[in-house]
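Only one chain comes next, encoded as structure tokens, the form predicted on its own.
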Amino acid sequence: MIIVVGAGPAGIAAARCVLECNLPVTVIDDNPAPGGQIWRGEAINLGAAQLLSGTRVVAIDGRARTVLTEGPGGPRTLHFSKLILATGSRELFLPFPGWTLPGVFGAGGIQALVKTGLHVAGKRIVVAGSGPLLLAVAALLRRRGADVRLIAEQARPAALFSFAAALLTNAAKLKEGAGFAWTLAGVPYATGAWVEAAEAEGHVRHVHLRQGNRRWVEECDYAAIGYGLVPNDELHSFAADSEHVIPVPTGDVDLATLEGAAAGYEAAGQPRPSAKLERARRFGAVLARAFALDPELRSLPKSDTFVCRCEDVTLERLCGWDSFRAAKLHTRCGMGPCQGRICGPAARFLFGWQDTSIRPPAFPVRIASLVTTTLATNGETS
């Protein structure tokens, strides 16, 4: 049995390609329905694939070719011949004064909320951070009637020039960009700019912005701020040395779909070279260079700014440690409900730390599952 973890664009593409090769496939996803963040709420047809929704993989044993899952029916161990990890990405948040205030969202977060019913008509919204997602989010907000006051992109004009040049050679992306430009006509787009702080009276009321030596205040009802994406790679380390596990690289929806398809064919034993995939990878590399984070963003948090918002750990308390593990042991940074998924990537950017302490279970799990199941990774029990 081929198992695909993740039912976003990459996982869906992988499952469909496995089915195309006339092999059985099971898709595991922790959301109630397939589609991921990109295709949330859309009707997805996975054909003959077995779909386990609302189910999470909490451990992998690459040697035994098993995954431990926890879903509505409780814990379950599944065996695989090949395992495709299409676990997607999440937003990167960089702490700044006021980033935890009500009304301050991630760019992708507000996108998901709007798709599921958040009313934004007439609301003044500042969109900031980095990457093409900002344009997609701003366009969605404007179509829903929001007053998008500003898009602040941290990348500087010189970096964006190379991205624009690559865009001219990609007809599909150029068309998409033209659509965003039409929808966002009249909305200011500031480059080399970012939100330095947010202030509130119970709810965010305005944000402080900086662009070089210029500083100003923008009134808003919501702020949507995200600095690109980081991979959901918690499961990857459990099976890093297994030839039976195929990790799917992350990227925009087009690249993710192509990478997922390639993984599906590889798992089915029918690898197929794709010139389209190679072009998408080259475009993704250009995008990554163009929107690389400005080192000045490391100065955003102040000494009393929370970096770990789950455990209320400030920047000042983290500055004395030389690793994420040490900070975790002494401050509880990363030990709250998010288990380091928010503060971990932020600390990696701020301090250069790498989290080397990932072990099963990768996600919070019921005690009953721990009692009835042995968690293993690389053949060792834990």
Given for the second form:
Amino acid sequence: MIIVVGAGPAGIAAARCVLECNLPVTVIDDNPAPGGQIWRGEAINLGAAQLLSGTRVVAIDGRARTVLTEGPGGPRTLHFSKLILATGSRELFLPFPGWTLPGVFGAGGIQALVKTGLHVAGKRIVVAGSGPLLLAVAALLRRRGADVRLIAEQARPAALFSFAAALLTNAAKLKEGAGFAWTLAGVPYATGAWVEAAEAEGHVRHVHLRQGNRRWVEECDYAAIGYGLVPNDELHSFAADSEHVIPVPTGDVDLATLEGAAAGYEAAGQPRPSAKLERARRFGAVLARAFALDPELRSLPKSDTFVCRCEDVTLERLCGWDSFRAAKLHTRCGMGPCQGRICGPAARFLFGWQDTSIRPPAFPVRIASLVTTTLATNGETS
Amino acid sequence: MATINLLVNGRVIAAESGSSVAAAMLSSGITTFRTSVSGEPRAPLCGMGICFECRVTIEGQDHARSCQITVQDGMVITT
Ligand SMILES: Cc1cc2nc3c(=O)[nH]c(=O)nc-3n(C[C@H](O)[C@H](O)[C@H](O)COP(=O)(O)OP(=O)(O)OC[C@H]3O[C@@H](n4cnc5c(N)ncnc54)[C@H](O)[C@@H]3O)c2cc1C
Ligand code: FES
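Switching conditions: you have the form predicted on its own, so give me the form predicted in complex with the partner chain.
Let us now look at the entire complex, which starts with that chain.
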């Protein structure tokens, strides 16, 4: 059985391509319904694929070719012939004074909440961070009646120019961009600008912005701040050396779909080269360069700013360690429920630590699941 | 969209069926979901099940991530 982890655009494309090759496929996804980040809440047809929703893969054994899952029916061990990891990405959050205040969301974070029912009509919202996602988010907020005060993009105009040039060669993206521009008419787009601090007692009421030497305050009800995407590659480290495991690089929806399809054909033993995929990869590389983070953002957190929000570990306490591992042992940074998913990538950017990815199990696991793993390793369950 | 009721900290709030518990709570004006280890109020950040800032008690289950759970009529929630 071919198993796909993740029912976002990449996993869905992979499953469809496996089916197209007349092979059975199982799709495992931890959300209540398929769709991943971008098709959240939409009706998805997975054809003859078996879908296990609300089920999370917590460990992989590349040698035994099994995955350990936790779902509605409790822990289970499933066998695979090939395993496709289409686990997508999450948002990168950079710590700054006030980023822990209620009302300060991720940019993709507020988008996900709006898609699951958050009302934003009449709310004054500052959108900030980096990447084309900010435009998509601001456009969605505006369509839902929010008063988008401004978009602060950290990339500088020179860097953005290469993005604009690449857009001109990509008709679909250009059309999408024109749509956003239309929806966002009148909303200021400040480049080389970022939120330095969010303030007020108990909830954000205003943010401090900076663009070069210019500093100003913007009142708001919500702030939506995200600095791009980080791949969810925690599972990859379990099976990095297994030839039966195919990790799918993620990107925007078009790239993810093409990468997923390529992985599906590969798993089915019928690889197909795709010129479209090569083009999408090149566009992805241009994006990554255009929106590369400004090193000045490293000075956003102050000594008393929490970097780890689970354990409330300040920047000051992290300075002086030379690895994420050492910082974890001495400060509990990354030891809370998110397991370093938020502070790990932030610490990597702030300190250059490379060892920020997660060791097995990839999520807090119930004891029952660990027992199942032990049994499975001993060959007592299947 | 059909409206249902949730009981949050003993108070009835209206929610649209199909929405997440986090979105329904925020839309009804609830701003604090949990208190951090140093005593700060916290609320949803990522909206996608990663950060655990939205965790509350739902139907007696502790540490439930409210952004990942769909509302049900009569659901009992405590922050
Ligand atoms: C918050 C956010 C908002 C975004 N908005 C946009 C947008 O507006 N436009 C755009 O083009 N791109 C957007 N992106 C980029 C987006 O990731 C891609 O467009 C697209 O969703 C990628 O598809 P994917 O299938 O690779 O990943 P995803 O859509 O993220 O799907 C991956 C799936 O795998 C599941 N999963 C992960 N780990 C496990 C596990 N261990 N066990 C079980 N299931 C697991 C996840 O829950 C998810 O359902 C956004 C990204 C984020 C993080
Ligand atoms: S808001 Fe991050 S886990 Fe729910």
